[in-house]
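What follows is one chain in structure tokens, specifically the form predicted on its own.
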Amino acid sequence: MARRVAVDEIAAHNERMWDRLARAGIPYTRPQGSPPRDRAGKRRFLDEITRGRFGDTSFDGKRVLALAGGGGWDAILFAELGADTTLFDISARQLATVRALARRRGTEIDYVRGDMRDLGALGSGEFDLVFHQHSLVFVPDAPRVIREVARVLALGGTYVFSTMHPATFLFYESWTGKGWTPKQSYFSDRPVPVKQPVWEFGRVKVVAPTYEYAHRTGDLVNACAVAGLFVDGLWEWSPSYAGGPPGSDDALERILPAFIEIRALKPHRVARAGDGSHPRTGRRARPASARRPGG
């Protein structure tokens, strides 16, 4: 039996759902697209996946965490555009398919399984730079995660995170004909009611109901500045606002925003004695559950 790395029984939930999606190969799950192959081609497909957060910034020598990246592209890429790179996710599932197809294009990364509500197999001052893309919705408490991220990134390294809008999140499944009505109050901190937990894609249907939470704005930026991380963009947006027939989710999606996105740095700073955030020189000992390729 694999060991089990959730650290309550909410997470382990949805370990098990996302486990079951992985399985059937529901889009969200694997990679998707391919990228060019040229340097200047995979930086342009990286961009767009960020959505340029990062702007100009080199990935060469940067010490990334992708967090909860088990889905996508992006720990490939930051590894081949230069960056020693670390996938952490929950799911065995996903991690296996991402190092499979890192195998297959000879792209060294560090495999480490985990809740993103303890980077305890990670050391402090780590990373100068965490990519951490919509999982926060499948967490209670968003603040712990953000403390997390705080010590393991390095002084002056960069956060990147987003997760479903708030308010938008309570109008999914909400259309009543001739409108949408909220499933539960803003100032909930109980999970959004699912009234439908089939994720569908094509022919592809899978029962697997997750937690999902809808975590207030006010709140994330305030857990960032708890933390100490200092924010310095803060994004609104959906994937389309083209539209769609009235009550779907891209009809919502055209007049509120799907997503909310915060980019926040970690000051430059002398550190106290016995924070334990200090920059690192050289390249990182790798954790002790960390897996190349080829393990």
Ligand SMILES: C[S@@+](CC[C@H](N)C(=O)[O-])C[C@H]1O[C@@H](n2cnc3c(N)ncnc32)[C@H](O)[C@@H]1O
Given for the second form:
Amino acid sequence: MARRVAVDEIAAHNERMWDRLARAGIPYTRPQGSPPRDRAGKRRFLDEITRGRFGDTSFDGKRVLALAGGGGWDAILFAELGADTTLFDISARQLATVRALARRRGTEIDYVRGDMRDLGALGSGEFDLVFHQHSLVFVPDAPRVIREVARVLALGGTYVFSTMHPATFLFYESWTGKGWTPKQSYFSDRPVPVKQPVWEFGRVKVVAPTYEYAHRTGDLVNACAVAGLFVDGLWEWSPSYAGGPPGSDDALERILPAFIEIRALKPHRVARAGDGSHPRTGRRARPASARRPGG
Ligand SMILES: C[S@@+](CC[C@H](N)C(=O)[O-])C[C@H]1O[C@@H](n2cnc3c(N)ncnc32)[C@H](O)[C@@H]1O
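Other form of same protein, the form predicted in complex with the ligand, not the form predicted on its own:
Below, the chain from earlier opens the complete complex, with every other chain and molecule after it.
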């Protein structure tokens, strides 16, 4: 019997759903497109996947964690660009897809099956870069993931993660004919209800009611701060702004962002209480107005 890796029933359920989606081969479970063969082309292809969030950082010799990155090109391309790459995902099938493709290409990757909220299989400070795309939505407690990533990041490391935009997410499937109404409050911690749990790709349709959570922007940023990470970029975007028929996802994503993405850095030096203050070089008299009465 397979070892259980999910930390709770939510993850166990989503694991089953992702195995089901992967069996059907919908996008997100099959690497899309084919990267060029040359190094520069591979880098361009990977920069499109990562939206260039790693800038011109060389991946050669870096230790990279592709978190919940099953079914995509990212782990393979990081590895082929010289990174010592680990692919972590909860779905055995999502991992198997990448493993089969990597084997055909002669690309070496380490594979770990697990729940992103428990990175216990990975050592502290083991990674220079963590790329984590579109999957925080599948766990209720994003701060726990961010804390775990902060632990496995090396000093000076970078974490790039994206998820469904927490405001826009509430409006999918909510068109009334006149406008959109949120499915629940922005302040709710409950999974966002899904009316039609059918994932469609061309003629392939799969019923896979995954549990999905909208993580408030402030909570994501504050979770980074609490974990000792420094947010140096936050982006909100939609894959297309072309629009679509009234009430469609495309129409919604023309006026509201589909995704939110954050880049967070682990400082080279661990901050300690008192850091950030500068030693006094000279005594300055406090203005009288600053004196506490009776103080
Ligand atoms: C939308 S796909 C993203 C795949 C890939 N990163 C990409 O962007 O093409 C979400 C991935 O998250 C994984 N996943 C869902 N819940 C997870 C969890 N609790 N821990 C680790 N991976 C999880 C799924 O198995 C799936 O591979």
